[in-house]
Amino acid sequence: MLILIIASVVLMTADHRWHQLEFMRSALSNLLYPLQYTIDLPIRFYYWSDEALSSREALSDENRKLKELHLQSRVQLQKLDIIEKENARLRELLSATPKISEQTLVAEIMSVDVDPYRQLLMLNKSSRDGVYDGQPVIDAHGIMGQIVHVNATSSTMMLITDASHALPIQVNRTGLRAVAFGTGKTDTLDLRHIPHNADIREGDLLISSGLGGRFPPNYPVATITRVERPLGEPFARVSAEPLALLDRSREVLLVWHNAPGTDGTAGDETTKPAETATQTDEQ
């Protein structure tokens, strides 16, 4: 053992002072490298496997979190899109208020009547908000209808295209007075009893005349889409398309016009839509 110790000291001194053993060390390293690699291989494999599995698990966890975040972001984006569209509708609806001298109130449509022969909408405003029978309802584009029933929690609106509804109108270009009757279709109104020689043409704007006391005057109603003068018939066939978005509006404006008590007298709360049309037609 003493001899080995002395030999080691001599070899270390010779290698440190004169670098005599560098070649031998390099040769031994080349000879022993395969053995070292083989001995170290299981340990390398263990660390590689642990890192690979850990990375896969971390990636899976990160992927799951990103999917959850993406889903939440999509839901929030949908809500923001809905709010943005609702805000645009409200801005468009309220943009009509400078033209309106009457008192107004924004109402939201709650439901639609399932009866295919009636065009009734339920609103979230009621008698507690001052809503009354016969109250005009408009949107940002024109007259939509009128209130036909009011209770303590909601109210019911009839569209101007309901088959039992009629609206006194006049042609904005010529001042010709007529009555626009509902057809049961949300895109069509009929103008009846128009003489053949009446000055009316396609594209004419129809506005409310104010006759009958139910609707305020000078509100846009519809545009003429068809004028036919068939031979042998006493009256022309005239159709119009409502300007209000009857099947798309979500918010509407309730207009206080000749409301009960607003002018010191009781409003006409018993007159039905069809009766108003009949009275106007007789006039």
Contents of the next structure:
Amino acid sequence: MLILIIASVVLMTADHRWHQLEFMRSALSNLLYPLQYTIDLPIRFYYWSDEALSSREALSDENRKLKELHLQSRVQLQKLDIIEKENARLRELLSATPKISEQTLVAEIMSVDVDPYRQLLMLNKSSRDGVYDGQPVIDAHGIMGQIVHVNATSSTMMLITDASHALPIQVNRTGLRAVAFGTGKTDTLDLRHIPHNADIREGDLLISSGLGGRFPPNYPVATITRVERPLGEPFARVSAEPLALLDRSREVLLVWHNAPGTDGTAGDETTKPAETATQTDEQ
Amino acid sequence: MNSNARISTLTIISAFMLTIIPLPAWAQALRPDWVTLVLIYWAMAIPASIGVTIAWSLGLLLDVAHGALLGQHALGLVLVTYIVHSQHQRMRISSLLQQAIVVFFLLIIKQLMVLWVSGIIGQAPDIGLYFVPSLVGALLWPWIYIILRDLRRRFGYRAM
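Rather than the form predicted on its own that you just supplied, could I have the structure of the form predicted together with its partner chain?
Entire complex below, previous chain first.
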């Protein structure tokens, strides 16, 4: 019993301090995967049957709507395309760093509860798909979070609203840089250490700044919902609401951003897997 | 593998499934700690075959399932199993109500260990509803006890 208690303490220290136990976690999670798969199966079946049993009209209706939407997006993309080319040309003229190219892969969230007090989700993509520790995850509306554990059959992601998560951001309107901290609630982010006189208002769009190297820059993150400037406190109280549908999405996008030049500044473990990921990517 | 081992393995697997099954958001904070409850029963009923080592391994699995630090739940489960082992004869003859009270404190001890470690690494959760699962677990204890006892009597052999 004493030996086991000491073993637990040693394991916890090793896991917390040096992050050396991923192989063990991965092996244990293989044991759990059949259970998680079984739990996920009925829900997967529900979505499948929803698709398979819906009527022809409904499907063609949806198809028509999607085609319209696709057309609209194409039109907008054309404009963007031109702007992007112009931007690249201008950057060339200035001999600035080239724009970052990104690759994505769709992953599905498994319907498995992890811990009510942490904002973690299970994804059905794993190291076989080239997923790496610290990889950013987005959905159609904005940044969702990052991968924290990669296993052989699944991976765990942490939402940006987890209480231990911090995301470097920028106010789109003014370029003011800040860090958005998770609060543990799916609809709130906290911006700390914003001085009273900072130009920040309700409704401002926050985008990722790409500082820290983990998240790609210029993705939408959140909108400011509340700015308070209490007298007698050194900093303003600013909270924001994430744009990504953190509690509703079922499909998410894993992003590989191979930024030439910025990779070296990535800090800890993000640098190495980024290169391997590009080779194994399916697209 | 004798019949007791088989039935205890099956019930522990079902406990794990109950732990990860998706619940609506309001019920998530109330979910009792199924694995600990089932483990308490088996540690009490067949202490010779459910030792602290098994409890520790189950705890590691629970850590992976919860995405917690490896060893966090393991530490709690080892402590709980150790206490049950030292008290199992007294617990077996007490009434269901008394057992439920003891189970309540065992669940609290386990949660305290987990909370303590989370606190040390700076991930302390909101304390508001944190101990409600222990209460729910204790309230469910009579049913868990009766169900598991009947399962053991029917499918396992009586080791007492």
